[in-house]
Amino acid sequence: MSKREERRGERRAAILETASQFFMEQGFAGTTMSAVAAGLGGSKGTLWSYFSSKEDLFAACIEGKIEAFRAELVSVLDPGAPLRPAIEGFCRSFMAKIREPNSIALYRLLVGQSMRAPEAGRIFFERGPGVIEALLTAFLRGQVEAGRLRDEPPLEMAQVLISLCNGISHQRLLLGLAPDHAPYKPPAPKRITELFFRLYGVAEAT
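Now give the single chain's structure, the form predicted on its own.
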């Protein structure tokens, strides 16, 4: 990588860090490209040379936040690994991620802004939860084709597993309620995996 490319990468990272702070504090609707440029101490033209719109900038912020998590899930959902540990590993990683304070704050922000800026919710889903759903669906499709899971629609299977991981406790977290006391304590990843295999498992995979 040349010095010029390195500097451009550092500048882009600085833009995303500043923009992320604005989006979290001001919301999507309340954030402007001019405000982000001012926060960076540069010109709006410089910002536009990296991102062509506020939507592109927001999408890049979401992608930056999910990049490491996506890489983690790619490793967990290894098609060559034993199936049951892979499913349990997904549950553990996913449940930990959606319960992080930053994740909860972002969900709350987007729900609160959904009427004023519905495009923000669409971008978030496409670049965040939608990516995870597609990754899990592809993995499950391969397991169905290999005969290790029942012949059911992989997308439906992925959505069921994600819903089991979300559970009622995630809803309580979003509402600021105590999430981890019975009867709202989320099932352990191992228990969710057992439930998933009751629905979709075959004898060879259990």
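Right, the form predicted on its own is done; let's see the coordinates for the form predicted in complex with the DNA.
No partners, no molecules, just the chain.
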């Protein structure tokens, strides 16, 4: 790769990083191209030489954030591990991830723009939560077939577990409340795991 192309890639990445920050913090309407250029230390002409419109820039930022989101969560499930710790580990990672300020901001952005840009929501779901759901379902299906979980639909199991992890804290965070806004105490991954096994565990082994 020539030095020109290399620099071009770096510049593009820098633009995306700065713009993402603005979009996450100020939303789509609240972010101005001039502000992005200023925050970048660059000029508007450069901006338009990389992205042909504000919509373009926004789409590229979302794209990048989705990748980051998915990548961090996909690596969580280890089908080889013992069942109960695996479930608990999944809950812990998943809950930590969806509560990160970055994740909340991304989610807010997508929900808020889902009328203006409905495609973004679909893409996000299919590459993010959809992938997690599919992986978890496959994992649980294997456990059912191995007789370590009740013989009930794995997809339902996955969605129940994810719903419990999302819980109410996610809603509160999306609406901008403090995570422990009274009278709430977020449930521990251990507790969620216990409930999950009460629902779907087989009698003998755990």
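Only a predicted model underlies this, so the values are computations on that prediction, with no experimental measurement involved. Definition used throughout: the rigid core is the maximal C-alpha set that superposes within 1.5 Å between two forms. Positions refer to the first chain, counted from 1.
Treated as two rigid bodies moving between the two forms, the chain carries residue 11 and residue 111 on opposite bodies. Rigid-part rotation between the two forms: 38° for the smaller part relative to the larger (C-alpha based, whole degrees). With the core fitted, the CA of residue 7 sits 9.6 Å away from its counterpart between the two forms.
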